[in-house]
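Form predicted on its own, single chain, as structure tokens, below.
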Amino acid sequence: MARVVYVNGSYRRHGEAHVHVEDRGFQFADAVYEVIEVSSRQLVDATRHLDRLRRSLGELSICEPMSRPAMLHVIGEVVRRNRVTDGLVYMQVSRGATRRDFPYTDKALTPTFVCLARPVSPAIRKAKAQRGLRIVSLPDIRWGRCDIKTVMLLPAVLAKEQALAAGADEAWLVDTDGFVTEGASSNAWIVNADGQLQTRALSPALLAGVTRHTTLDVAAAIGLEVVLQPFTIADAYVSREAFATSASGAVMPIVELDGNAIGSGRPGPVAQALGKSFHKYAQHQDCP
């Protein structure tokens, strides 16, 4: 659990950190967020995460709560105060608090900024990668701008709950044309019959994952061919391998989909090679 949380200019004890009851993030999901990995007290791919945060804010016309150097300072201080060596930093920015009303253009709003950090055991994540993930497929019922990393996560929550009830770790969401968009909290990949990495091209249907971006860098560096094309659940069933990418898990092999073994039913060599090389190519920077 986080010990100290930053909320709108103050570092507060976890149990005493609150936002206003009429904050638009709480009442309308009018907010965006980012999650950054902390590895050996360094931020992983922070530049790309903060670039995406800026884009999400811009797409929703929410003002940035502070400059990037100031935000990095807050992140570093939150990591330090929570004594996180390996873990995750969570940041959320809402449009702010005001009397509940749908329109916002005629209101002078100050964004709400929250930042917290929690430790995550590298040993637990390594064990999960060695075991591999079990996945279920579900209809994608989310809104049409999944490229914006908003806090409107109810469909993802429901998908995660259905996956858990089915004894799985994650869900892959399927659009009305039968193609996989992404996972409930990860990007989706397969290694197809030709040995190519295959993942869907970016569009409003899915998030431009930072870990996805770095995985593309890793693939290029180690000589793996990538095709940016959608694939179906049927394609995934007969793929050589499958894996998921996210800030919380980096590259996670998938061994089962809807009860069907993927490939050998064990973490595949391509996913393992990507996972082993990921932090070599990801950006690392010291906390300010």
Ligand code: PMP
The other form holds:
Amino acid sequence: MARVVYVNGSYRRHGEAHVHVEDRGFQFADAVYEVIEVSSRQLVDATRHLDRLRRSLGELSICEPMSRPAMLHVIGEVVRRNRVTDGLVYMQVSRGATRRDFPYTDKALTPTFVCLARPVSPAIRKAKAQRGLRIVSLPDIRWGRCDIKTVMLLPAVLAKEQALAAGADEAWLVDTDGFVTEGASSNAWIVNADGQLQTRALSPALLAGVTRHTTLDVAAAIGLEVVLQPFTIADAYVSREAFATSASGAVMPIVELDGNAIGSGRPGPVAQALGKSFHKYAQHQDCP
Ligand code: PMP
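One more: the block was the form predicted on its own; return the form predicted together with this ligand.
All chains and molecules follow, beginning with the one already shown.
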């Protein structure tokens, strides 16, 4: 079956869809994106993802490409046309295309909007959660506005490559004070030595993960104590458990950090309980 993508007003075959060579997303990474999970043909936490997309656009003064109902309609169409039952929707909005020049305020630009969807096997995801992730720690070399979900992802690309080369799945990024900011593409958590869930408070240093938010809802609902405080790699070594959250993996237990086993070296009970309950507390909505 041919894959279909939405780009600037039309649905095109994946291989034939294109954007302008002078798109500012291409030339300046002047663009933001979102990834939404599709589970049993339903969108997971779409409201929070679209709220964050709106915020990212607002922080960069990029126009919203269309109304929210229109965007949900496009998402629904892309999911349907690609027959995705379980998988991911990717959306990207750039400031638009124009003759290459750094400033943008003097131009009336039409944002570029692209939407893709692809299936992800729930069995593979489950197997990954049962095995647990291996993590390496790396310096956080990103910019000062990691709260905006931009496509300026080169530091994350390099971190992932380094992680993979070391036989790991993900990198935890460490700030200049020695605290973990987040993963290259996930938020970072531990169950600390006191048994509390610990994750860094929101700030411009990290992305306000939608899965992080819903995981905090789950923790409150099942009565887990949470502390919003940064932790070091040394704290993580002595933690009972560690895990990562993201729309593409929900709650993923971590079993190894820089070659050292975390806790028992197997997926921990708290991470597993949060993972099991996650979809019960996340918002599910039909594709319109
Ligand atoms: N931090 C970073 C840097 C990410 O790229 C992601 C995933 N896009 C996350 C955190 C997790 O965010 P979410 O739960 O909204 O997918």
